[in-house]
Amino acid sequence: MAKIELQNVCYTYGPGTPYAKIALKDVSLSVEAGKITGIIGHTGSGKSTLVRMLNGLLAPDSGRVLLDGVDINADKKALASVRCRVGLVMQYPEYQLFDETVEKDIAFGPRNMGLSSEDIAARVREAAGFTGLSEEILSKSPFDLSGGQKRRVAIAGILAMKPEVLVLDEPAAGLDPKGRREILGGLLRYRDTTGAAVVIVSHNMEDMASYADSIVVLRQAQTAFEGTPAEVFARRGELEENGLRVPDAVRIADKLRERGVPVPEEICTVEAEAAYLAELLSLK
């Protein structure tokens, strides 16, 4: 059974008005525990609306959102519990920091869950570890940190709640390559340690190729197609028609095949491509 699932979800902003806009139309999606699902699509395709559905910030006009097989919108009183189980990190979450120290900011969610001081302290340090925050930073004001460090603090605040489903909208947007690797690597460690289901929305195709187990492509409020990264990026023509690009490694592989180098179709990351070419050269 999927950990979290959308079944034939539809949603329209401003229904019945001249400004009505269909955001999602008959969208179905399932995410298993221990898997990372990437969501890609052109601006306006419905990605941000979709992630707000996953923890009940938006309720569908029709269709269902299931968590462990239970409709999260069936009982509005249970939504607070759902939002502890489904952690949502919106774009630029660092703008939501507010407390006087990093430690207190990360502890906000666990404290509201009614945990003991000992459990809160343990969760804060565990979440800081996942996001690469040092012990010394915990006592600092979050407003004295760099942009990348603030992003880590904000993500750590969600991880400290130990969500069973972690949903992130462009978690590495605006960061340099090193910062991207550190944040996404931390999310990978969180998945591996806890077995959580993870959903990541991103415009960065290299990130999707490197970290996602499967990718869902949205187009004009609907699911266009889905599959493994290799399967999705093999449909490069359809992606480009919808304003999406394939990873650089896929483009390079295409050029190499044109020159007679038999690069396997499933290779879609720079690391895998480099390893394949190194092995190929060693055989010559």
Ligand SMILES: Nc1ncnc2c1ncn2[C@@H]1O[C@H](COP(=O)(O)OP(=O)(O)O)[C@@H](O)[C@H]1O
Second form
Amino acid sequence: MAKIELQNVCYTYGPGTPYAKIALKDVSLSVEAGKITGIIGHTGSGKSTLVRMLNGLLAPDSGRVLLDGVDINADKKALASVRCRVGLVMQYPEYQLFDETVEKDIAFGPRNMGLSSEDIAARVREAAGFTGLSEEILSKSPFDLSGGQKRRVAIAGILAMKPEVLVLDEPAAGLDPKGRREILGGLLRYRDTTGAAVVIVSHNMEDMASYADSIVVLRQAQTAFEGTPAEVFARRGELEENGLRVPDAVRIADKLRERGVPVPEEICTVEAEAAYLAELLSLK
Amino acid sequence: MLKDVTLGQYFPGESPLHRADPRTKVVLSLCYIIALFCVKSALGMLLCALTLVCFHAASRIPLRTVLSGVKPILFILAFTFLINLFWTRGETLLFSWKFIRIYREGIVTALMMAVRILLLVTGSGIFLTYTTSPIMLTDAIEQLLSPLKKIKVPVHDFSMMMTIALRFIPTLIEETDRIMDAQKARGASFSTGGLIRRAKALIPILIPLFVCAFKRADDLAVAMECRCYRGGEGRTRMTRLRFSPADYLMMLSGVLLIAAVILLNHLPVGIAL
Ligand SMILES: Nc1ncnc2c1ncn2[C@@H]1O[C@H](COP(=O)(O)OP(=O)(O)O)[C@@H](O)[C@H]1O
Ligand SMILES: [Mg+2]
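What I would like now is the form predicted in complex with this ligand, since the data block earlier showed the form predicted on its own; can you produce it?
Full assembly next; the chain just shown is listed first.
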């Protein structure tokens, strides 16, 4: 059974006003535990609205959001516990830091869950481990950190709650390639140790190709299509019509196929492509 | 949600009143307020009301919008009405029961007061807030007050501050919504617990909000300096305000209204109250 599921969800901002804007139209989505689901789409296609549905920050106008088969909006009082089980890292989360030290800030979530102080300390250490924050940084003020470090602190603040579903809205936007890889690597390790379901919104197709198990493409408030990275990136024309790129590796593979090199369709990362070509060349 | 709070009530449109010079509208509102406070006759009040009805028709603002602006002052309206009704002493006693005495004068004063407040609120809405964007309004105020620059009042700086503050109100509201959502996602709750707990729950919102606001102010200052902003001295404008014949006509109608009201106060046809 799917860990978390959207069933025919619709949402409109400012209904009944001249500014009404349909943000989601009949969107369905199902995410398995232990899998990474990527969401891509043009700016304004409804990605951020969709992730706000997943932890009940927004309730759908129609349709249902099911966590382990239970409608999360059926009981408004249970929403607080839903938000501890579905961790949401919002876009540009570094602006939500507030406490004196990084350690206390990361502990904010677990404290709200009412855990014991030993428990909290252990979770903070563990979350800092996943995001690569050193002991020295933990005692600093979050306002003295660099942008990339703040981002890690914000992500650690959610990881410390040990959510069963981890949702991230553009977690690596605006970071350098090294910082991006480290953050995404940390998320991968979190998934491997806890078996959590992970949903990542991203504009970076290379990241999607390497990390996602399946990808959903949103177009103008609707699901355009979905599938494994290879299936999605094979529909290059449709993606480009939607203002989205395909990874460089896929473009190179297309060019190679045009010239008669039989690169398999499922190759969409640079690493896989390099390995394939190296093997091909060594056979000759 | 915070979004539902209407702050700037500007109602975009293309009516003659929208197009009028904002200075005209400030002057017109002032005339209207003065007229309302001079009124001492029934006919004068009727004239004020009719003027407003005409301008409302010209503004093409839905009546519902105008009336919804009255809602917040309904309590004050009722309160003034009752106070005037029971506390005005006069000559013609109409009703008396225990310590309550109602005079004819009381009813008249109470009605006049209520109508006056009603016209004042809807009037300033139609003449100014609904039909003039806040930025235009600060522009107009700056120009109208510019003679004060001669006596070293920093008019330009004040209006720049006002413009910036108005410009960033929606941004701050949006930011607050976003930060609240982010902290809710971390299990924070803003609507449970006692007073102290609720006040404490605001800390995770207020600190990031202030940090962002200061950072934004800093960025803005740098950006303005990069574009050589040095205050009002010798500054010219891209869009200059110009009075059109319609503007003069409108201001004239404001002055005429005051004159008519004062005249009616002293004429027997005005039905003095
Ligand atoms: N708070 C809001 N009020 C009104 N409209 C909004 C709000 N948030 C988003 N929208 C609109 O809804 C649409 C989808 O937005 P969003 O989900 O943020 O898209 P994305 O994250 O894919 O860029 C956009 O057209 C946006 O303008
Ligand atoms: Mg977004």
